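Presented as structure tokens, the chain that follows is alone, the form predicted on its own.
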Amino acid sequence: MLSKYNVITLFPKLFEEWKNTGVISNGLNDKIFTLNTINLREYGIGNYKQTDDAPYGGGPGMVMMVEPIDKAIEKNKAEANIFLTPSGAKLNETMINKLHTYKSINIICGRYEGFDQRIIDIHSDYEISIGEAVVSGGEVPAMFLMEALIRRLPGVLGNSESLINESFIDGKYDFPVYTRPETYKNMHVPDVLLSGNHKEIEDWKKNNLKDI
């Protein structure tokens, strides 16, 4: 399964105290999965170290420019490039299982007006988008989509029962679920699952999956 990750981004940063919570915390501290970032600042052109120009044509904004990302790309090798893109194919659940097939990835984090296409033709083997909405840079959705891998690790997880019911699953979304007060604002949790039946509760688990 992947289990190790290269980001390649401007603002590596952003990445440290995510690093610090919950899952992935726990899959670092016992080597399960290994994640580098890498400031493409290193790879910049010239004393001032530049990673973006104006765009040929004209045009709003700065374009991510070829050589930086070239080069940190081929000084870090995987076996799968991922750029992320708004106009890149939808994460699902098929996209996670296909990427679990390597082992090593690099993810790419744009900026700016985006990439210069060259260097997607040159190292992109999957474009890919995780919503249809525009943020500021590629590094949030590179946290989604290495949380969304990261957590199918055997071990990351602390009870690997969790993954089975998961919204998402096999077209459905997850059931509602419930914890304590039994009642609260004239509200009651329903009474199967106060019931201790077993079975009556997984049937009632499995009648209210709702379909994707």
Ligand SMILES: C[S@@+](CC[C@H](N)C(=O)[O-])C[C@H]1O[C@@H](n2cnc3c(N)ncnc32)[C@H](O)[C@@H]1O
Second form
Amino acid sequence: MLSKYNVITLFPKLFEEWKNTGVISNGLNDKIFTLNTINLREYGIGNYKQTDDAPYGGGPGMVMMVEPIDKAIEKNKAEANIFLTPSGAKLNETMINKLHTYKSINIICGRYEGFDQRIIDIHSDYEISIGEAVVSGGEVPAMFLMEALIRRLPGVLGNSESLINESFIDGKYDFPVYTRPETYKNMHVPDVLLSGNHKEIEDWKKNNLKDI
Ligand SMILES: C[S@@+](CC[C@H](N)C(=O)[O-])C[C@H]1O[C@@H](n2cnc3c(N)ncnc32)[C@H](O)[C@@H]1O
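Next up, can you give the form predicted together with the named molecule of this protein, since the form predicted on its own came first?
And the full complex, kicking off with our chain again.
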């Protein structure tokens, strides 16, 4: 399974707090996977470590240059290179399973108006979108993608049963869940969940999975 994650980004600090949080932090401490953030600026060109330039043909914004990313990838080889792009294949469980056939991946985060097409033509094994909305950079999509991948690694989730009924896994959404108090603003937890009858509880859960 996929246990080595490299993220190529202009903003590695964005990942620091996330790496120290919840299942990501636990998995790193337990050495279930490794996660390296690679600062693209270090591969920038010239004294100013330039990584972007104006688009040929004109137009707004800047474009991420091919050479810094090419160098960063050549220096940090992985089995597959994933470029995050709004126009990429939509992330879903089939894609998550496919990506787990690799041991290591590079995730390349775009910014500005996106990547010079040539870096995608040279190195891309996958272009992935996390949804039909555009955000300002690939860093949040990279965290989204990695969390979806990492929570599948054996030992990362405290209770691996959490995965069994998880939304999308069997073509359904998860069932509704409740915790204390039993009544809130006159709304009651379904009686069956308080019954202690395991068979009826399991039946209720199965019958309350929502269709996708
Ligand atoms: C402002 S966006 C580029 C938008 C570009 N003009 C377009 O419409 O495709 C900058 C970067 O954010 C990342 N990004 C934004 N939305 C994304 C999405 N839905 N899925 C994956 N990456 C996304 C990509 O890495 C992209 O290169």
